[in-house]
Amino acid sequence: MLKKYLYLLEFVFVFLFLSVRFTDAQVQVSTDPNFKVAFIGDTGLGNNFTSTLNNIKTEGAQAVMHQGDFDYQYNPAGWWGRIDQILGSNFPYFVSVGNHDSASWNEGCSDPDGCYAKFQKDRLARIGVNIDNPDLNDQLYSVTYKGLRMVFVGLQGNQLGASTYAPFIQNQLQSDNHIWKVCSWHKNQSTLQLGTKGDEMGWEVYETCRQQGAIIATAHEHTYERTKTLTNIQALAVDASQHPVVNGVPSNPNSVLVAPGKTFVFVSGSGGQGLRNQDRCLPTTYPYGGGSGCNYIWASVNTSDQGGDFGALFITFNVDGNPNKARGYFKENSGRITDQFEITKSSTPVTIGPTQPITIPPTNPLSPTSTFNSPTPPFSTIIPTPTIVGGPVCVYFKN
């Protein structure tokens, strides 16, 4: 009879266990309510970088994630000095390098002042903010901040892409349980970008944060532009089921779905410095290209050919009392707001479903009459089930 007890006393830990590891994966961390987050890039140090920061001040963002490209000056005492100046020293500002910024990016530069990289890691430690993998010299490295999960890369992404930053990008979130994640990163792919832009990040690096349900971050491109919701960036893949497709051309463009192997990418580009024009994938009027390269990925555009202004894109995560709900803005320096959109995050992985045939563009190394369909990754990691916010979870016994 003993024997039976311990075997059924056995069994029920065995399944509390069990029941407590399963209730656990469930639960995913929202950022704080009403969370807005500005995003630029390609700042300089002149007036119209001063417009911009006080365009993020004026609407209230909570953080900057600045995608490279900084004063062009190698002046870091004088870039986040004008930072300090407007949003306040201890005001949440996270970096990415670019490639005008990286002879003074390391902390062993010779400017006297200090470096980017040092300013950065100053900054975060008196704002309380932890970094992953501290030492900034390797361009590498994450951040949380009120449940925004942060992962920044830098500039040699056709040199280390595969080899590096990918799987920094895969060790940093694969396991990770919060709801929205954004990858950071200067550089692009050419059809990433509306300018003349070459391949200079790889698609490892995208792939592997649209694998993961993660929102693609960029600059370099002194434009802005958005793509609809991707189920294959290299393919150029736009989700049918998210945009179904009406007279040709995916429709919905402002609402993007990010999940396990969907997700936007946007360049935001117009911090500051020379504004310029499209180049690709014309006209310069919606619904843009839809021929090879092209794709009618875009959902919205704003350069010099659409009289663009400098400005920032503004994120707002957790809205309307719904932490898996976001909307987004593009506002011009001089008031106007050319992009409105909403994102919804679910956990739920990429199925395989109807998607468009997608020609690949020449500089693709796959052949360029190829078609795709969006595969399904791997997710072992990710439970699709209803998110549950909030803290740890309690088994009460009644004997």
Given for the second form:
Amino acid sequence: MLKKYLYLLEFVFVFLFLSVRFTDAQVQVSTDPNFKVAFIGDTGLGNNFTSTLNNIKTEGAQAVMHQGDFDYQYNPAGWWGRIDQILGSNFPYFVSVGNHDSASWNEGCSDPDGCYAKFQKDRLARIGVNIDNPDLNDQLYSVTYKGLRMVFVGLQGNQLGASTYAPFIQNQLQSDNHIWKVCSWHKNQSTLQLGTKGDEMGWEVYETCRQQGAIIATAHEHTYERTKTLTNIQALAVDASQHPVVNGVPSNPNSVLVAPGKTFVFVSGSGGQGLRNQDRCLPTTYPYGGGSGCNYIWASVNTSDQGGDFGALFITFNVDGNPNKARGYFKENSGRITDQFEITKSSTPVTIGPTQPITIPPTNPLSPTSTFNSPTPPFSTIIPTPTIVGGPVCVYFKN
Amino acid sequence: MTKKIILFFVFISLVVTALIVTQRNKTRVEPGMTQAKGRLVDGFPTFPQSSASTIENSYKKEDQGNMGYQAYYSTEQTPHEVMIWYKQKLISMGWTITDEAIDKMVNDLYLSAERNGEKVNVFSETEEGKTEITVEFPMQ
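Since the structure above is the form predicted on its own, I would like to see how the form predicted together with the partner chain looks, so please show that one next.
Then the entire complex follows, led off by the chain already shown.
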């Protein structure tokens, strides 16, 4: 009788163990092994764009994500035709709309050269990729290709970021079980690019993608730059555990971590149209700027000030037999590689504690090196702030 | 005596005003960067300016012995007119055009030029009905 119960107990344990393993396997959907994607933007329709497409072809990318500003001529037929000519008419090519595309984006636009959204939709249908919603005129859509989850949002971040774009991203990603996710849009926030672009997207889209553990792909500024791992994008907070601070600078710039609550941002806007220089976060050499609005977030920069050339960012997902590992590099059309980095994907969410009111006594002013009795979130340090004497203050931590 | 005091205060006021104007026109905004409003920053390379344009601001930056410059202009001309003018002017001055996007472009036109190892990029686009011109000398 006892033996019977033991068998039953053993069966239950085995069942539970297998169930958990099975559930885990269901939770995490990988990309195809060594799945390489090219990220470009601001391409134009000249020889530079042709060179960038040839670069992509030579590197063996299996898909392109284009972050907008296509040909600057409102010539959808000519621009998509160039892609067909070099990469093939069935090559997986996914686009975000740019400000120089919007007038000819909508299906049903009156452009005699066609409408970008219609070309995109037809292409997706040809290669058998399902769209979450067949209406691309709202500039919002999401697709999955070879296990990579991609969410695209439009140009009106300042107007619709909080009310429409961020909820769309949240809706598409919050219960998504793919390991690798990418948010793609065209425009920037000023501190998330190194040129003269202003705040044009709002923070909600950035922070929502970070919370969902999605890589953030942008363009608009005609340069290439990539951040370190960020735990709060608006606050420009670099992940101190992934990038331990050495001599005042977060180290380990070429190893980034993506997890719910952590991600990195890049601008890949040097696809062929007028390469620009670096206006912000000087100097033009690593570790770049650490002052206000910069905070040593930048890991790699390639602009005309670095002697840069047009090119593409390539990310290969699921490398070295590890579905949670990816490798990225920026390769100029001339062949020079200017950035190389590894990305690790973790499913462990990052927990940031709630805001805590702290009162500083007049006799013990707060400074960047302060210690005080209020609880400090684990693995956190105080972001340097001016010395304040007395009264209630707001203290920002970086984790 | 009163006259001397008045003259003294007038002198002090002029000095203070001059200091304010100087500081406004020359502000350090980034490490290694010097900015000037309404004029070209000291040391800006010799470069043609269309008589139909106005200098908005300019800056220079330096890092490890390298210098870079940038100037913003505004004009009532179209970006296409601006770029055709620059292209012809630069060629006549011995510059070689190494890259350009001018013809057929709706907005955001540019050209790159080189002369004796010196590189320059000129951009022109319409923003809110006004044409902006940017001249960039990358760090070299």
